[in-house]
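Encoded as structure tokens, the following chain is the form predicted on its own, with no partner shown.
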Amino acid sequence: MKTLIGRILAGVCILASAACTKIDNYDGPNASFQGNIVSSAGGNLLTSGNSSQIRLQQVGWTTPQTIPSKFDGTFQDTKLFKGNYKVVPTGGAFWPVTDTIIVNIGNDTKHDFTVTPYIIIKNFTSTLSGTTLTLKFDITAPIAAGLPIIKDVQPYVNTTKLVGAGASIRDFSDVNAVIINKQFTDMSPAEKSITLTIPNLIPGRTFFVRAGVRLSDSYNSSNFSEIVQVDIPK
């Protein structure tokens, strides 16, 4: 009897050991997804750090995740699980996109998304006089009806090319903002031709500068100009 019980216990131990050493044969997160957020006005939608995202949710899973856009309007994530995802751009200064698409993400999957920006910054120029920089530009709206209120316009100044909302020097950026708080349709043509002045830049330093137009949507998002390099003489 003792021999029989011993054999049964040994069998149980072997089965338990086999269960513990089961090999995980699922693939790791080795898929990648990249692309561009394209403006309907042409070129990529220029953004600021994390100001726009690609939201994706794997089919069959309940938790969505996001890929933040880069300053040049591109995005990339190289640590995704392979599979079908519902994907949509979100969070930026563009008209909401409500239709998701299904993308089969595998190795080096690419897809571009076209969005309609709230505001387009045109004819952007920068002029340096001594240590004072002047930015001039015009704003237009592809769709004016229903546009969120335009809260303000401001320069963004930083010492690196990573310049925008959350990445700027306050004393050259926030303090030189111009409050608007108007509907785009209530602004006169003169008000849509904007001048921003940034005085007292530091001699001998190099700055990277752009302009932004902030709107009162749920994200307080901004449309941005291109980034220019400004070298202040000693």
Contents of the next structure:
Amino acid sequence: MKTLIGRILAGVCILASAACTKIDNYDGPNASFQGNIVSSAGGNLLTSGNSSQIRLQQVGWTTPQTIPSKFDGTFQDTKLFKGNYKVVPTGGAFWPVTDTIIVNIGNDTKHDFTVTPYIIIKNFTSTLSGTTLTLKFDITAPIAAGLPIIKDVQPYVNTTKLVGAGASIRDFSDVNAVIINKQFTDMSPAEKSITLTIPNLIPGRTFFVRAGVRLSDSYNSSNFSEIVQVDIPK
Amino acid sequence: MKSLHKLIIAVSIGVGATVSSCQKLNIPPTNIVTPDVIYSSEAGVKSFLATIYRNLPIEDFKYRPDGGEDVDVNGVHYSHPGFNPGNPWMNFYNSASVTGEEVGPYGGMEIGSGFGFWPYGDIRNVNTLIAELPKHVATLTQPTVNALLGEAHFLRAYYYFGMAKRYGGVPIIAVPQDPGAALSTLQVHRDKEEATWDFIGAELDLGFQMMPESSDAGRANKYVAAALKSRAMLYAACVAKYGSVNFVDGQARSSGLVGIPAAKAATYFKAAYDAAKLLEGHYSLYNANSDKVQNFADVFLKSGSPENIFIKQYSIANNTAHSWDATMSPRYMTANALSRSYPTLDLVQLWGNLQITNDDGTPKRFNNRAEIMQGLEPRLLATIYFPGAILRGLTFDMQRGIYPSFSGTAAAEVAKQPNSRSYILSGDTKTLYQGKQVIGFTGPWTGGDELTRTGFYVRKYVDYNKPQASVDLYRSEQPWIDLRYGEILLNRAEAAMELGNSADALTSINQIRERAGATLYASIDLDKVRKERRMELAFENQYYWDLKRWRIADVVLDRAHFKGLMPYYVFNENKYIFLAEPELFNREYTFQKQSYYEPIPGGEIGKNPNLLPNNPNY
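Moving from the form predicted on its own, what structure would you give for the form predicted in complex with its partner chain?
Time for the whole complex; same chain goes first.
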């Protein structure tokens, strides 16, 4: 009888230990993917909060994921699973990219995408007179034909360097927007030279300012100027 | 002898056991309802239909466009988000509160991606009904079977309509799927959007042909099918016409799963027009009361109205009552409830600008607040409670604050920073200024959500006859009017206008305006038709879909802010003034273009990858 119990116990132990030996031998999300969204007009495509993304879809998996682009046009995600992904830049104010490329993402994979922006902001200047800031710039379009309607232009004003759509002070930004609602090709040269005025800025404060041109594409996205710092004297 | 007794006992037991063991356990299960019970009588089929009706995607008082959460009502758990009976009391969570008809509980476009409505369980019930009914002609008789089949086709169309307007093309499943079939046959593909709308139209045609002319309240008849068809075909027509101009590109669009070729627009407008015309002479606008304000208020409260085509009923006894009365008015006018639905000045100004300023820009002075209502269109006054209006013996005493004195123009005052304005405000209704209450019992105030933030309250559907003590949660039984003749006239006018038949559109719109107590139009255009629709159907959960199908939602709701009408008491003059100011939540609404279609629910894609590609930008 004792030997029987002993044998049963031994058997249970063997089974139990065997049950413990399984190891999750899949790699964690330790791959990374980074790069630049390069503007065909030179430099990186300047964006703002959520306005352009890299869209990834792992081959054999149904749910796509996105990597948001940073304000300077770079992107990075260090918590991806290794594998083949269909990748396409999307969501920004640039001509839609229809060719998805397949990238084998592993450790430290880098890739740059070149896109053609809808609108390029040129000759951007800002002049301060008292508490009123005036922004001047010209807009051009690398491809004018078939461009989505230009909805409006507006300044973006914030107290930090993170300034853009969704990161701006409404009373200085949205309220000073200028409605355009025209096709680019219907705009006269004078209309393409734009002046924005931001009155009543607060004395003694520092603001970060940029301008944006918004188009009625799928995302109502905007092309942005660079960011300038403005110190309002006391 | 003893052993003989034992033998007899043994034999008896043996025989007894043998006999009883011959009982075959071949009895029908007692806990489920089998087809022969359902289909043996019309009453049986009706009880089966009741479930299908109850789950119809009717956007009623309780409909919550973001889904809401599961709830327990009187100990019963409901997990049916969006449509009845999920979240039955918070009736202010409606689509009007993001479209600018009102401001309310939503802080932005939280309803944009819907709640994953996917009613294939209900569709399976209808499909079963359609497959089974013809087998039971012997017990039910042919005319009954035909009528019930017509009803089933209508119901199936209604479910598909609920999906098509959200997702575009969805899989058309018209026969009950066999759960034992191969996975490849169960994982169906989406049909094109055009095919989905065509299917809805064809089903409603069948409903129209097979159903009788009249029905019990809450059930369909042939005209209900025609009425729904006029609405559905208008949606399809607009997707074709406006969706081919303003759209979001993507794989689903290029393969036709969303979007309809523009060339089909006229066909659908014609179908909408023809369907609306079928109701002519069978229903009419409610016009029983010569007092135009009271008459329009009664449209939504009087039973037996000739205007009601399809209604949904509620009952306290059956635990299905809603809470509209309690959640549209402030606690001041209810037994114990919470309001959070405040019509905007933007909506009111569809009827024209209120005369609140003089020609020189100074605010007009009023002796009392009720004077603001003088000369306004009766339909407006019956849709919205204005400052000075009376409900249940109490006055809507909207007052935002007190100006000790007021000089200058309204525009200059409103443009000032709040801290440089000379008004007196208060955080509660108890504070007095020289013996005078600073804010009214009904607001407007910013201290909480439960008093108006715009200076108005909703009047449509509010039962003015209910005594205050019985205005509480789950105590309202007035039916939701899902389809009414007023809408049919508007559908007809819009379709006629789009087809170039402006004379017919003018006649229809003027019928509406005549009943509303408005001045009749001498000429008509599409803008007027759409504006009339917004005015007539305010708070009926229509404008959200109208914005979408006209493909103007991303333009109208582009960083949109809405306004309220703030009444102030001017102390040294003993007068009232009204200022048009941003509503006090100060909310911003932006409609993303991708929301013209909702995403196919992720859980469904997990079960059936063939539902991909998902709608554009998801």
